[in-house]
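Starting off, we have a lone chain in the form predicted on its own, written out as structure tokens.
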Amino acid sequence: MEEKNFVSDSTLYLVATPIGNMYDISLRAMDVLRRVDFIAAEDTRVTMKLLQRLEIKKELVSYYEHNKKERGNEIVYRLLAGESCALVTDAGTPAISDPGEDLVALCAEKNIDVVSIPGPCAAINALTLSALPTGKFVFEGFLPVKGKERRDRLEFLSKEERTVLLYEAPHKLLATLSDLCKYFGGDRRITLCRELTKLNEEVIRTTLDTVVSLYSENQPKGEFVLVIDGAVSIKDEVSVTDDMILERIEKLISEGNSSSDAVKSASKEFGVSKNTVYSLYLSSKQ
């Protein structure tokens, strides 16, 4: 298989980078770095370590959320003069909930070939861990902060049937955490990646409401992957009708079952949300 090793002018190399551990870091991506004329990264003292562990010497250049638009211009115009660049973020794949997407966009616009160098992401490396299903998922990234915003978008991706990726920070966890309870209900699957590669990684795979419990008593440390297992699809909630819910809520309970585990155990046989089993059980009793 033919290899393309070398280092072409006027062409920005988006070179992802390690989210935790530095042997994460390919051959090519250091290849890269060696080669082009100068680096654009999120947070330069944070590149700095990394070519320094690397035994790199490079100009580097800031290109973040604030600068990205001057900078930008400023970059596709050395690289509209001959210059070749290697675009890095603090961590993991460039333009994925971290800078990139604009300065691509502006190479696509100018005709500047665009290559990417794959590595390390935080969300792939926590699907394939969920033990959830990975064949369809939606990468969300970090929800809005707060409002009317926030509530719309987990009412949406309440609905979302396939496998649902998000970033959280730790000191906004517990309030994600609760929302999500709140809008998907306490018995979604959930798997929580924390401090992926690094010395204290962490998956924990559970539900909503026991992953509540369990941050609300402990203080969360390091950056998480919430991986949320999708909704049940309306079409087989079709297929389930009240009477059989009821049914089997009623053999449960005769044979010594309570109504709480047994609107649990029904809610997990039918695939429907528990607290839609739980609110066809009370009406029944009303």
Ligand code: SAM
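If you superpose the two forms and keep the largest set of C-alpha atoms that fall within 1.5 Å, you have the rigid core. Residue numbers count along the first chain shown, from 1. All figures in this text were calculated on a predicted structure; none of them were measured in a lab. Compared with the form predicted together with the ligand:
- Positional change of Glu250 between the two forms reaches 2 Å or more at the C-alpha, relative to the superposed core.
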The other form holds:
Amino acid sequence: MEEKNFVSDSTLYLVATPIGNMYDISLRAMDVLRRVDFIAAEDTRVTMKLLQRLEIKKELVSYYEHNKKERGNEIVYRLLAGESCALVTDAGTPAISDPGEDLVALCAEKNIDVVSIPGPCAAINALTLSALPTGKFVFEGFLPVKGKERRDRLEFLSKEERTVLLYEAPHKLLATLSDLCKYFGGDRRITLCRELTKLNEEVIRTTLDTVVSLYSENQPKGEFVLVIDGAVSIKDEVSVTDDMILERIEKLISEGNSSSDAVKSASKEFGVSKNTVYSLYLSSKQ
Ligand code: SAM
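The form predicted on its own done, now the form predicted together with the ligand:
Following is the full complex, with the preceding chain placed first.
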């Protein structure tokens, strides 16, 4: 594999940093942080700790939501003058749910080269752990906080057939899970990924109504990514017949599964709600 181990002048480097585990920093990320002229960071205190750990001394400037316009122009000015800059976020990949996207757009507008140094990203980490379909997915970042905008987004997403990825803060988690339950239905599958790559990493693969009960009783702590199964398409739903479901249940029972396990498996396999499959099974027995 050919390696490109130098830093070019007048270039913005997007450097992914760990989302919890320091060992996830890449050799290339360290090299670029060492070689650039300066680093733009979302929170300079957070980045200072990382740099101290890596024994890197470098000029740090802050670049975050509330100074992105004016600071973005200053960074571009320095890049046009020949300096190189690394952009880092508090954790993960810059430009994913943070103001990095504006700086990249500004650089593109000014024909400044941008190089992305790949590494940790909470959304992708969660998707790979979800045990839900990964072939087609949609990343939504944070949902709008309230009002019509939030309701419209939830309504729209409830019909999304691809796996849906969301970020959420712990103090808003229960409200978001309850809304998801209301719009998507309680039996929709969800994988909740908490504190990824950290000591208390937890992956809960269950349904929306179960996580709502769980966090109604326990206060959510830490950082979360929500991975939600896509909606079953109407096309798929009509192609599944009652006979197909019943045949599958009988087969599973004949293989030694309990009727309740057989109903659960058939519900998952055909993407039809557990309640529907259960009622179908009960009426077939009458
Ligand atoms: N740029 C980051 C990335 O690449 O993942 C995301 C930044 S976004 C402002 C922060 C959100 O990412 C958190 O609210 C949480 O939803 C998610 N997140 C970040 N680190 C996480 C972790 N270790 N475990 C679970 N979720 C995490």
